[in-house]
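A single chain, nothing else alongside it, follows as structure tokens in the form predicted alone.
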Amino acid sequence: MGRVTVENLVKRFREKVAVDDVSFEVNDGEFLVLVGPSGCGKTTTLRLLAGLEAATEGEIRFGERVVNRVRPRDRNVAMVFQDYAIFPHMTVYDNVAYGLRSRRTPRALTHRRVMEATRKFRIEHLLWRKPRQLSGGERQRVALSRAMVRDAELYLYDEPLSNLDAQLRHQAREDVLALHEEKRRPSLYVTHDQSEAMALGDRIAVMRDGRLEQIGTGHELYERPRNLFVAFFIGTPSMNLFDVELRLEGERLVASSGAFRLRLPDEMRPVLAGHVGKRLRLGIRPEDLHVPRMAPFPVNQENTLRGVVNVIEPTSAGSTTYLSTLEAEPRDFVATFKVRMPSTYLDKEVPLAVNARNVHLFDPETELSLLHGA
């Protein structure tokens, strides 16, 4: 088929514009995520190409075909639900075959492929019972066997892993990209969870109230959001935001706040250069503030920022670290560290050093990034 299209795509029930000039591509092979809150319009948008709802406007292609108009069934799409959608009077074979019956496929092949999908999935010991029978997680694995049995043009997952536990996620997103690896078809998957799109997705394309914010890969939206909003819900924890006034010094860029004066890399001066004087939002992300003595730069007092210490949270791989800013109203802030703080710095003040060269700024009015918003 190669690539899905999806162009200027609209959907509004009554007054609601769940979708709003949506347009974006999957090219043939790539697994594609759509993230964003609740509500945000992705599972329409999902909904949508599966022929599920008809779009108000735009237009959704296979390849060069045009599939507005046609029906869910003739649109060769393959779709797991977060509700597995599996029936609970078949069993786990009738369940796994249901749509090659449906199609009326010969039953030495509906079985050798109903046999090959359970077996990737380690389910073939299951074969017979019954849906409330099984876990969770082989509910999960009936669903993505139906799903590999097909033979689809399209491959859509309506935040398939949200109904399991933490545990089982981790086998379940790697019984997703076995589904894929073993199809190689232009795939589209719907989730709320940031962290599970980072883990899966070729690309991310970021929604927020029926709009498309940004798409691009995950080190892209990391490293270059466009805008605050994918700046402060891509990354866990998320995005500290500071309000800072830009100012010149001398020949120094200075962003100043009542908690501290970072300076700011000479690189930056020429894109920032018709801000100064202005009141911006500073970004920084967690793990770029260092204990200084661990820091990969140089530290001084134009790059440190001061704290206390309200909450440490031991994590596998160092800790997570909650602070207030030292001024008359303070404001909360993440630092992450590589190693274990002692409790002993709980309430207590201590400095922080700020990899300047990885902040973002953004207009407080746009909301739009000025160093990564073109």
Partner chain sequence: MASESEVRAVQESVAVGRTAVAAPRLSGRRRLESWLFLLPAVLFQLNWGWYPLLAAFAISLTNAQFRGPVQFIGLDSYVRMWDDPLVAQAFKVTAIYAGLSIVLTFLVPIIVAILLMEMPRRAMRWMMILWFLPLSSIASTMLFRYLYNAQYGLFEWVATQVLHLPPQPFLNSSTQVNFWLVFPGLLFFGPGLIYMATLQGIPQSYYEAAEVEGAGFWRKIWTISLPRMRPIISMMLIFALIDSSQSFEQQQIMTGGGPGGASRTVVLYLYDLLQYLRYNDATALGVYLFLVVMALVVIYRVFFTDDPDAPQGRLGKLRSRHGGGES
The other form holds:
Amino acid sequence: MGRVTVENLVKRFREKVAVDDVSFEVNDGEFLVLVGPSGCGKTTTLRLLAGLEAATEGEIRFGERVVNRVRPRDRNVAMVFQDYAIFPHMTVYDNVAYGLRSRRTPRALTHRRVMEATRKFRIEHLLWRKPRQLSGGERQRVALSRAMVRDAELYLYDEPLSNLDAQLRHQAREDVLALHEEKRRPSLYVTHDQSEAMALGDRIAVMRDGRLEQIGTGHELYERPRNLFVAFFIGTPSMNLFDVELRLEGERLVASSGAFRLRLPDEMRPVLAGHVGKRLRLGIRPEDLHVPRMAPFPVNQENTLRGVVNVIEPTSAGSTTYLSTLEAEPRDFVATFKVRMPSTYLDKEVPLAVNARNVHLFDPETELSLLHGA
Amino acid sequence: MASESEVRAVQESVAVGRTAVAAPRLSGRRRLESWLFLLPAVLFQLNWGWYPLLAAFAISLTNAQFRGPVQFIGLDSYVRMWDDPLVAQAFKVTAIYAGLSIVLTFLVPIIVAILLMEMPRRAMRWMMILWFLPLSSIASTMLFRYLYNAQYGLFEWVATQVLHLPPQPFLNSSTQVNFWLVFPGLLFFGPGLIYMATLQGIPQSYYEAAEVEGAGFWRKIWTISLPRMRPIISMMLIFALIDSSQSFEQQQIMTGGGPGGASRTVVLYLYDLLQYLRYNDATALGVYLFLVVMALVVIYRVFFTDDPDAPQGRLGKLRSRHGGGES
Amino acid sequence: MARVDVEDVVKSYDTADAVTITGRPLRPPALNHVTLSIEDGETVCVVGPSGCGKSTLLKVVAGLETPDSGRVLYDGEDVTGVRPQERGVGMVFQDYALYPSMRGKSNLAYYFQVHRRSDEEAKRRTREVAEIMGVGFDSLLGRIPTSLSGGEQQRVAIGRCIVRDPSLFLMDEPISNLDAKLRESTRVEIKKLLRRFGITTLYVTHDQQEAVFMGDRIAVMRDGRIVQVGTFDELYYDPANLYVARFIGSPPMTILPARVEARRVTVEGQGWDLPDDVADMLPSGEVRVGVRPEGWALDSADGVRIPLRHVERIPTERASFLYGELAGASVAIAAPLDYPETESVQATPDWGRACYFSAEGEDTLRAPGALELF
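Show the same protein again, this time as the form predicted together with the partner chain rather than the form predicted alone.
And the full complex, kicking off with our chain again.
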């Protein structure tokens, strides 16, 4: 029982390092999401926890028990696979009951569990169907039911929503949360979609190239990304990045590029003092770009960025606008508004107000955040 | 609500099938083209498949004389063959041989293939290469004839010198002969390769899911490997049945049907009849054999579906409802 | 450049697994009297769940499938019997379909080889396209497809289409194989290219958000029929039926069972007066009310108490979504980003901006129509 701990986990496939010295813990009842681009080692980490791969180095503990050398069937984990891995030659009932039967659970108990789980996931009318007769959403719910009937120490999800139609994902997320709510056990969920991570995770761990970049709540990762990668990866649309030079003009700290000159708040001066005169990466979240008339702060020449509107995407609450800067080599950037941008602005040049309090600055070499460093 | 999910399932199978099933609806010209494409296959099948069959059937109803008028004699040959005690014996021998060869050369490779899958990839590849070595079946049959030889054969040496048994008759024993005829087939692992290919096609995630769900080695084989292999096992079983019911070369080369007709199969007897120019009797016997094999295949097809993923039949539904429904 | 008309097309599959031995089709037609026109230079997105016939429609337009009845017109000219290679269309598939053994450059030049054009012309066109495709495209051309990432492969695939100067672009889920993050940048890339070239485009996807982003107009399909064609605003504020209403918008519209009587609406025992323009159009009796996430007044005095399941915070949209349940229906409500975490919330639907559907069937009784801001 209790938390699951991973310490200095390393997995090498021949010369390739898939997981590189990763440590984290999943607390009892916590839903941790591992997120990263494809090939970042997140699925391998999950498989190491399930026991489907053997760790090269490091330690995995369930509670106090070290499970490195324990076979998957004896680890007592439940897993939802990306392709669901439900057996096509078995009925829904047999699929859901599989784990309990493997562990010689009494028949009556098995039956009760299966009925409860399938009722919960709205597939109780499909018990005697074979998977081929089911839709994608129904198959996914069979996989969830199979995890539901178990009393596992750890619940693992390997991108369980990625094969679903977009419209089914909202409901499926709720189903995953319902399962977690019921079990309240450590859960680890792998996805490449940061919006899924933000929606589901109590905490989120961002991985890249086998390394854990940052771990924290969605809010922490979003507001205080430790490095450029996390800053760019978390949030849709992504953070806009510009190459700037940091200058001190009298008392005023200014980040300037070919496209704009942005005055930074005075509070940043002590932190940035050592970087004056250097080239840095400036990050601006799309929602920190405002229509000047609607900006919640005074607008002047020192916080205005001009761009040409390329694409306007309507969203439920407003619009997302894709623009490019007015340089010789234009850079693309994105702004999200709470109002619907009329399509008459397409190809027009517009000024946008930057909320300088919320910008991020990164060292271009180390990619570390200067404002939210460790 | 059930109908909604049915519709969805149908839609999905449409979606799944859509790349594979992209055959355009045929316009007039394409219809002609498709017939042209079919033509060679149809001609071959008619000429070498159906024509001999029908011709044989026709001959069996005549007196089949080379000289003199060919006369229609009705079912006379069939009646004669029905009463022939050698025919009954030949069918019995064929049944024994088929039974043995299904146990030895059909079941054994399934088990071996499953066990081999647990080996490291490299060992597996070596085994497959060994089985793939091109061997002439006639030549190795000849070889086995010498191995079985009662005086200087290897088998006799192993039996007497190594195992210290009394001299064994091997092919000269009417009780053992069929076993030793089947035995070489064990070494030709053709079916095993097909099973291994099938096993390799099973998604790894099925086994992983089973393992996470607590299934052990045997349970994985019983609940995943075997059901997934069912279509191919089923097909191979029919092939094995047809094949062994027509066995001829082994017997012809090794025993000539002896001792005392103990290895004289139907086809071997048919061959003997042809030697005596009894064409009408031989073809009648051939038709009998055809009917028996046909009946076996039909019975098999009626009672077993070979698609493990198909919706359950009424029988299966009842069974699982009964099994799962008790609480 | 071309205008495309699809006129009353019916298409059933008559392949072995789709018909019984007597030739009776087992399935409803994949396309059931579909009519659609695409204006010159316009991008139309066809969107619907898997198996709705959208890919079949694309194949009929491309000429890869021959319709059972109906016609396909390019610029008013009947091309129903014209072979696909003579139609001058460029296709981009989900799986890129690059020739794997050829370098990017040869992939682009292949068309010219097949059509016996001069090397000179091939080189010139390739150079032109590389220029248009923008930064870094040149470097992709020297590499073999397997060494390219998904997004890069798709760029080469699009380049290959543009080289041949097609009159019509057909795209079948071109970005659905990509990582979420890569999808984001690739779709902007594609959209910008489409705008720059102004090529008539038919774009197929199952993701309504992608459709909204890519399409000038969107055609919603279901079961082989087009349910509605229109701009995002038309589909969003004026859905033809319940299906479209639920399909467009994320999170999806909440559908509440309600009762209308004497110009009042009742949901789970709680009643409200209906605005006059709504009340005039509704018959008395059972109805279903569709409420968009942004169509709720939070913490209102006359609100109904809705128990919440969880809160999803989306900082980029500066919004959070509250998920709960009311009258047996899943409810999604948009709230400010910093809305406090609570067990339940008091909220009133904006009855004037809600959609009303008949209790049986899916007919729209009243839709609010486009938003009038001024």
